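Have a look below at one chain only, the form predicted on its own, in structure tokens format.
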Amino acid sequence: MAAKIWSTKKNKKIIFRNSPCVVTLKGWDSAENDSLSQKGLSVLKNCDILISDGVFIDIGENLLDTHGNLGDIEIIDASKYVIVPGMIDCHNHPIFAGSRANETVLKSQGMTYEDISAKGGGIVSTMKATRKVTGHELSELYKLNAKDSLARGVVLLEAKTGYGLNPLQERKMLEALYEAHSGKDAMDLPHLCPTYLGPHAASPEYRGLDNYIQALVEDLPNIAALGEEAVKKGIAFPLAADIFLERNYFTKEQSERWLGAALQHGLDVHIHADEFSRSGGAELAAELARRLEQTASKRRKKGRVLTVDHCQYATESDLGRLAVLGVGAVALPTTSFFSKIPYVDAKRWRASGIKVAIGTDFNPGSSPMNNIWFSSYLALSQCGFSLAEVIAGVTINAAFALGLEKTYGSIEIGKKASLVAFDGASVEDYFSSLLGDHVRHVVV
């Protein structure tokens, strides 16, 4: 059965009623949360949810009793529901043509990530089928996949470009996101969190990285321009920039010269590293953070570095700067799955103190798997996390993993309405199904 999605502009007003067990994650934050125990969930039982004009109004027992008379109200009758904060993939890659599903029969047959890449596979093979479709031509294949996560409950995603190689190529992905979310069918898509990946690997038009990095930076204050007018537009939220920090990819000086100058723009920052090496990515977001005097209790509202993303090598001691600086870190178990790398180690990352994100990483080679849902299995079962840890890594922590954990990742008084209703009646049932089938009612 698919999930009835609700959008709070078609629907003023909604209730759902006397849910066994509402997830508010409200405190998350607070000094004596035990992330291993259920306790920082803060669980409602037998609870109704008021949502009015976009917005969480009252949360508690028996609201149409103490509200009284709501007027055209939809009453949703939540009794066999449990109810969680509306989820956020904080790392996907939706805008792509093309397909390399050979890659997943290669690498299933012993052939690694790096292996497929230098044979003119992985991220060049999704280059050359994107160029050959028009903007238009991405924006609709985007949208089959934006639609999705939405279905399984995903009311904010971040969608990253990098499949263009080129300033013109990579502005005509960008262009394709903000077409999709402004065209008339825009409420049936999760909210869009747009990241320019121009420096996602090798521009075939460019000699070397260092030219490539010196285009891209030549043309971001246009991206930037860019970015600025679909928020005046209310298309999407500010726009990020990211980097492939790897070897045989990215160096971290180019690296540095590619942020610094994005973050002069007012751009947000992510840094995709030490995912198969400890090649700095840790350290760069340490030293751009200490260089904006950003700290975990002061952030800006822009022009920020929010997160590292992968860190299967990144050290303990590297995560705890990032922590103590405000920079949140993103697992991504899907890839380890697909691609045979080693997972995160929850316990590392635990004692770290970092603010632990979960995202899809879905893409058309290394994560080929659009379930928000699946990712929080294997961070469970394969990485080690809680599953506190998991269902805030999906919601609260990543939305502080996009700068937006003031109005998204929780059930609060006064924040944007966003949930999900799934089959159950009790926490533990956010596993009953490792496909998200279980999806009954979505909030956006």
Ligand code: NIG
The other form holds:
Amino acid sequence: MAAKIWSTKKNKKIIFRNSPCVVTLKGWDSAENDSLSQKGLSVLKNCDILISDGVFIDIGENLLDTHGNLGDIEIIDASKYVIVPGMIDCHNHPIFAGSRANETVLKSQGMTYEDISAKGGGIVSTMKATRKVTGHELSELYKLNAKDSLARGVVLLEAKTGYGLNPLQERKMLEALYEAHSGKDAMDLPHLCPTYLGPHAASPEYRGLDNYIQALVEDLPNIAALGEEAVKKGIAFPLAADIFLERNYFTKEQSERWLGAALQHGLDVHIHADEFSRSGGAELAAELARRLEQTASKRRKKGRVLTVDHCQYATESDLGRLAVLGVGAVALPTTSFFSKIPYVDAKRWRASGIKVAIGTDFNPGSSPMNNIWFSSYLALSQCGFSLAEVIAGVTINAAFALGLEKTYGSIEIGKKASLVAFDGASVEDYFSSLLGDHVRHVVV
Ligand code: NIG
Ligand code: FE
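Go ahead and give the structure of the form predicted together with this ligand, now that the form predicted on its own is out.
Let us now look at the entire complex, which starts with that chain.
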């Protein structure tokens, strides 16, 4: 049975009645929260949730009695559903053309992600397929992936460009994302948090990575303007910037140049880093965040360093420094699973005090599975995160990773309404389907 999607734009008033278990995550961040216990999830029992005009109006027992006549309202019997906040996939590459299923076979025969890339596969092979299609075709391909995310409960989707690999083609990708969210079926998609990942790999048009970075920096004003226009139109959240900082990809110096420029244009930044080696991404993020703190009063535009993503090789003190500066980290266990690389170690992350988000890293090569539930399961079973950390990692901490924790990630009166209802009666039932086949209702 497919999940029913409730768009609060179409349905003015909705009430979920009598859920045995509403996981609100209210107050998750409080100092006394112990991430190993389930207390921080702030679970409510026998609970109704009343939504009106896209906002949580009330949460508690017997709300139909308390509120009297609510007029035209959708009433949903939730007595067999667990309810969690709308999920957030804070790291996804959902827009691309072509297939790299052959790489799955090559990896099974012992080739590594890096071997495959060195032989012309990897990001470059997706770039070739992506360049061949029109922006409109790309937009249609993206919609399929985004709808898949929403059907499993992802109400806010981060979407990276990065398969265009020159300013023109990268812009085509970004515009294709915006096109998808401008059209009439935008309501059937999760909300969009776009990220410009021009520096994802070398560009065939530019000799040397320095020259490519230079070209991207020169095009930044145009890109930032596109981002601002989309925000004004109300079709997306502010554009962020990202880079792949790793051996054989971009260096720390090149990353500093790119991210520094992006921050100056008011873009928030993420970094793909410390995935195959201790590439210096966590260090760079700390340096940039510290610099921003020092210049906060003088800066006109306010870009923030949001997250470092992957981080298998970041040390506990690398992560600890980020935590103090308010930078989050994103664990991407599905990539470890499919690319046969180490998982992050939950004990080390926990000890560092970092805010942990969990993403799918869905892309056609290193992580070809767009399923936040499977990523959650791997975070639990392979990384060792607790059930509470996992749920926070795909809700409130994922919202933090996108700078949107005030709007998303918890079920609280006054907050924008989004939720996922799945078959079950207790928090553990989160894992009663490892693929999310138990999702029945999604409010976006
Ligand atoms: O996050 N690490 C860099 N980028 C992607 C891989 C993208 C691809 O292989 O197409 C990742 O794993
Ligand atoms: Fe990625």
